[in-house]
Partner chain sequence: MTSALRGIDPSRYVVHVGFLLIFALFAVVLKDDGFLTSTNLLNIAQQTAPVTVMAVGMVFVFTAGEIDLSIGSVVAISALIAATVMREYAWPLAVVAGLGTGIGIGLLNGALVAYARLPSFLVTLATMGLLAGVARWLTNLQSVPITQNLFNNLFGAGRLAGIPSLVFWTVAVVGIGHFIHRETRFGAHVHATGDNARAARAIGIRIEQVRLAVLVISATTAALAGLLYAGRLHGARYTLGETDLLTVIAAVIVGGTHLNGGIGTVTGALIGSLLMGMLNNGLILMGLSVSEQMMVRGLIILAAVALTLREPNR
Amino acid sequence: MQRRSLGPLALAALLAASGSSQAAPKPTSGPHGEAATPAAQLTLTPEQEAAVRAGGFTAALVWHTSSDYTTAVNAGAMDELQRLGIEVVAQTDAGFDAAKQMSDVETVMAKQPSLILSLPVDPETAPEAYAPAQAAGTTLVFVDNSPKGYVQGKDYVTVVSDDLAQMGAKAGQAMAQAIGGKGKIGYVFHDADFYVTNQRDHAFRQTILGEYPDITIAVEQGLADPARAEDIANALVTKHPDLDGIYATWAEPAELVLAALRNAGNTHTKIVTLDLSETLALDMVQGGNVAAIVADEAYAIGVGVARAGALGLLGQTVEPFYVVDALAVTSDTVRDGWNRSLHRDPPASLLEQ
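Could you put down the structure of only this chain, in the form predicted alone?
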């Protein structure tokens, strides 16, 4: 989960509430409780596109870290900015360091960009980081989160992210399909105040509880510290060898669950997780434990923030929170899934199978 930024949890009671209710998953909401709007609705008229091309606008892409996800978001943004005639004058990678991102903003402001697209490393300190851009009147559009205290429509245009509830629900559906609609599963959730994973995990759990009465969540295990993921995975597999499936909150813990199952000689338990991973996908196409990986359309997020930025440059008002679709990638849909999510073919190791 290299992409994500920590911040205030809009739905702080999600996990607690999920323990007592079998209601359907709540719709995805933004970091501050904003209602979600499909990113496909972010469009420009021909007249607006012509105005953007005539504006001589420039952009800087101030990213939080490097990853497959960031590369895909960046590619989507670059392609759409080029299509709209907005010149990209700078790109930065903060290495998930809030101080570095603050420095990056100062550096790119020397080029006086009209627009900054960015994912804040730390929303708590981000107001100071983006202050130079705000003071210069630079248009700001964010991925996943926004600086604490910033007001949408005044301080920034919008936030574009995933349809988190859709991701969790599709993971639940994939799990049910993988185990034939019945059996016992383990649920490894992110036990931290993190609105992205909290909503995804909650939606998975509620989908199982609400739609699949013959599936029992036999064990629930919180993961607060990713550094403990290996110990948690080993303990879970050792204590519960008869599980039909295990849901893991994102790819890196899922890789450790897979390693633990392999070490135990367990070929029965199926894994479903979120976010693409070559390691997990390779096991999946080889008929191993991994049944499905649910991913977002990361390239589309980049297209969305670029379009929102263009509208912002024209002074147009947009919705406060946009989301892209999710897809469940299986052994039969690896190539299509990689292309829809990351806008590129999967690694060669997956195509050679």
Given for the second form:
Amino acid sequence: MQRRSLGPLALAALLAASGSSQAAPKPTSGPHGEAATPAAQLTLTPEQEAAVRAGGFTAALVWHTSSDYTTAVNAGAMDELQRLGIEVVAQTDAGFDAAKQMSDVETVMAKQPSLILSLPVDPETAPEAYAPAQAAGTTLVFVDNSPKGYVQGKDYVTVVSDDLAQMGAKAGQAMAQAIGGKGKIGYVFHDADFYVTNQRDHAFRQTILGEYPDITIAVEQGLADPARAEDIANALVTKHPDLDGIYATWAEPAELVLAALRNAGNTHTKIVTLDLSETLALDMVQGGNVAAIVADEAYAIGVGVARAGALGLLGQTVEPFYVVDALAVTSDTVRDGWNRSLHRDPPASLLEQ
Amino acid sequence: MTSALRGIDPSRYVVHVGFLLIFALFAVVLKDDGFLTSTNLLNIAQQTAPVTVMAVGMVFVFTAGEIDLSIGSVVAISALIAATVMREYAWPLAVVAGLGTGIGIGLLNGALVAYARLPSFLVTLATMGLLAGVARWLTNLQSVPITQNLFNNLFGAGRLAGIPSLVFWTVAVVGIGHFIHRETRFGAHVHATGDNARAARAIGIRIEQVRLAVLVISATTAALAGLLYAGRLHGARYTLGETDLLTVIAAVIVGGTHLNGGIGTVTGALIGSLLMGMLNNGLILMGLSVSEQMMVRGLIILAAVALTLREPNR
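To complete the pair, please output the form predicted together with the partner chain; the form predicted alone was given just before.
Expanding to the full complex; the earlier chain stays at the top.
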């Protein structure tokens, strides 16, 4: 297994997060197979920073949806853009709708931003969505994915992402640790064509299957419509009361799995999920079902795209694909986890425990 | 109220005034932010085209006292079917297939409502779920690209004399819809059925046929909206139209059409749809954060609905 180069921060995180002896997971590759570079390597020299400040640049942030994750990415981008003297002139949320995102790009172009930072909802139809920006010569930097057919270095600066494979793998390791390396687990995955969740789910499954022969995935349950997660969670918990652990593809369905376990009076099934949630973390610090929550350094993604955008505005070329690290947050590492992922302290309820 | 004014429902015109007020507000506040540029105004018109087209169909459904919740799923399914057909065949066949899908679904909805006498709310709620499942299953969640440029230009991205093709579609559908709704015998029957079904039947209107027809119209406009999205994005995806239902309903109601039947206006729905699009556009250009945009939009829609739906005679 190829070991990725880890910054001191990431190394500290690995030590803090787990204490487990597993090898570092295989690094994520970009949506088009690009090799990953740590986002911490995206830096500007003082001369470059001065040049950006003198440029009078503006930026629009064209996001795919609203969530804790987007909020943290947005905050990282806003803070870094402000530091670099780039004015943010518009922010949008497409609600996972490719057509809405296309409209958003058209709309923000009325303000003629020098730079657009965006997460494309649907890479297949995204080339049309970003066409007005491309035609106007706007510098584009993407989070997670790039429009199909776009050429890095020519059509866009780079892609900055969380390390999706590392997140899934860390969830697998955290699950193994939570149930003592053996037992039966349930696997609730996102049954939709969405690169981010698909990669994470896949990496979790591969980690369990590949590294933990004593753990069996006893039940696999696809989740297509988050609104139906509660029904699915209830059915899963009722039908399989003896599971040692349940993996839920992200925090919202995990909250419903937790509710179902509580309703059933089940205290032994452990939950591992991804993306920080106060509800889940509260259960975790109180010694409930939740064993670990894997998070990404979302704020650092925002900082990374902003820096890449600044470099792009100066005509610099950068690597094609950058990733930030993932961390498994457990009851002992809640404060550190919140700060590293979302760049703020955990909610007070968690610190009072 | 004098008899001369009795035929005028003031609630129908509140949206026109509201639209002008908000337009004027944005024009002043955003005068340096590109709001008034022709590109931006055309953007609003073309971005709202699919919702406007669906809103025209929904006006007929509401006027007849029914509701169609399945339009969002029809958008996705007809777009996916058209895009899939276009992989092998020429685009006119794909257009027929896409629209035919809409008509077929409309007939199914309509038959269940009109002849099996089931409530349209429940029938279309069920078909909404059924069709959303079919749309996901059809292409296994994959997007289907469309490479036939004539289709893409005609239904989405093209322009004639600088005017986007989507604007022509909007004008055509609103024009035809307005004429049928206001000027024809069928339009009168739709109004009568929604106003008082029993009375309509008593004077010889075949209300079953009216109910079937309005649901076919609604599904057909949704299928056309699907083609417009597909042309605009050069491809189809199962999520198309997913979030449009509430926007369409809001546009229609803000436009002055009553949910409980008998009263409706196609031009009002056009204004309502443009109002929704203009709000999205203007609030983004104001540089508000996403949360602020949502709050302000909610408040403005609430104000518009409160004014529009207030019963004038109470």
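Since we're looking at a predicted model, the values are computed, not measured. Residue numbers count along the first chain shown, from 1.
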Establish whether Q199 belongs to the same rigid part as S349, given the two-part motion between the two forms. yes
